[in-house]
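For reference, the chain that follows is the form predicted alone, supplied as structure tokens.
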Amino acid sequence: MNREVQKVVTKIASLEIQGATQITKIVLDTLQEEGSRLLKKSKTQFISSIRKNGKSLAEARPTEPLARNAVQFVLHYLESNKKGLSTLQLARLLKKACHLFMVLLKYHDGKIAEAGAPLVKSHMKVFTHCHSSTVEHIIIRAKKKEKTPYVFCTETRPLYQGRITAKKLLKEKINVTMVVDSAAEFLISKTSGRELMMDIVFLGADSVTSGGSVINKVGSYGIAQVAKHEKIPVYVATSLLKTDPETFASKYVGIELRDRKEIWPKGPKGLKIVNFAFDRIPSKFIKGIICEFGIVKPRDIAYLVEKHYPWIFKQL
């Protein structure tokens, strides 16, 4: 691994670069730059280096499968089209593959927004957690279709990603109310009063499992559980390119623990702090997954991924 790739790996691992799509873009940009440094190498050396560096970049955040699947897509594209090409042509092919994957993600985002927007009705109370650009685009698309939802979002401690959601929706002149994280379940429940009862919950996803459960920002489990109890539909908005292929072989899903300093920078010595970054939403709590194939049931995830993205199962 060269110095430039190592710098990016460190930035991703240290959370200096965050967000599944942003991490994926940086990973693909780094691979393209690596390709331009390998023009004097043989074809075998070129692909070997891209594979090695791609693996290092993808494993910088093992709980973010989108970047890993992006690297897998690029390698599959190179291997499938390398015959008869020079190293220079391989570098151009690498650039094309990286571009195609990002175009695919953008296309999926539009498809998901179109599929999800009809679920939003005028004067509907919509609840969301953390920041998901995919959920954001659904709500904005509904607004452009002359719907007037009332959005409730969490602040999302300790890094306050909910503020990103609030600012972006306010910029689109959408009515937004923020609540503290610990009030989310109460707000959703009937106990908070009829005027605050939510009509629908939209959540994003950092990772999707083969069984249709979803890994998302910590707090999502409780929100989905209460919503299910109150008969409020929970929809997860995500591209199935975020499916973790490792869950097809094992039911175990690792949950990332982050630095205690995020919670209490100068906390007292001896105090133990468990800082879960994510939690898992069981498929039984999810009404539907809004993806590039429309609104699907969680049980359909394995079939759709195996049919449309068989290349994600290959070893890096």
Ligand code: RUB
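Under this definition, the rigid core comprises the largest set of C-alpha atoms superposing within 1.5 Å between the forms. All figures in this text were calculated on a predicted structure; none of them were measured in a lab. Numbering follows the first chain given and starts at 1. What changes on going to the form predicted together with this ligand:
Assignment of C-alpha atoms to the better-fitting superposition places Lys147 and Ala60 in two different rigid parts for the change between these two forms.
C-alpha superpositions between these two forms give a turn of 10 degrees for the smaller rigid part relative to the larger.
For comparison with the form predicted alone, please write out the form predicted together with this ligand.
Keep in mind that what follows is only the chain, not its partners or any molecules around it.
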């Protein structure tokens, strides 16, 4: 693997760059830069190097199908249009493919914000977890439409991504309250009192499965479960380009396990620590998935993905 690519892989793996969308943007930027370093190579070497580096970048976090699908899109575009081109022209084509995918992501983000913002009514208490740029954009859009949302977010241990959410929303002059992760379920439950009743839960997604369940930051499962129990609607905000093609063939979804040191850097010897990055929200807890096609039901995912994104099923 090229040294520059290795640096980016490390940044993604260490969460210096976090969130599925942000990771994918950096993967595409890095691939474009890699393309401009390969101009002296043959066409076959060019494509094989882009494939190899793309794979390493996409696999820097194990549960990030958006990055994987972005690389697949780029390779598919190169393979379908490479005939008769020089290496220099291939490098230009690579730039175009990366640019197209980024435009698509931006377009989806806009569509999701547009579909999600009307769910936020005036003075609603909105609960969210971790940091999802997609959820953040829905809330900001609602605020711009004068809805004055009151946002409650978790701190998101062990790496505190909730602080990113809090800072970004405060910057937009949105009212934000933070709770520790272990307070989330109690806060959402009716037992926390009328003043603290949440009206709606928005969660992001790292991975969407063909059956409509969603993988997101660990803690999402419990939040969605209690919200369902309390009849508070749970919406997941995500582009369906985050769908994991492997879930069409197998129900098993691997969840990223991270270093124990994130939880307790100098913990006692002999203590076992399991550090899940994500968990899985069963489809039965999800009221709707806010995506580029509007607000859809979890059961619609397989059909929509097969219809609109057949290229994601190709081998990387």
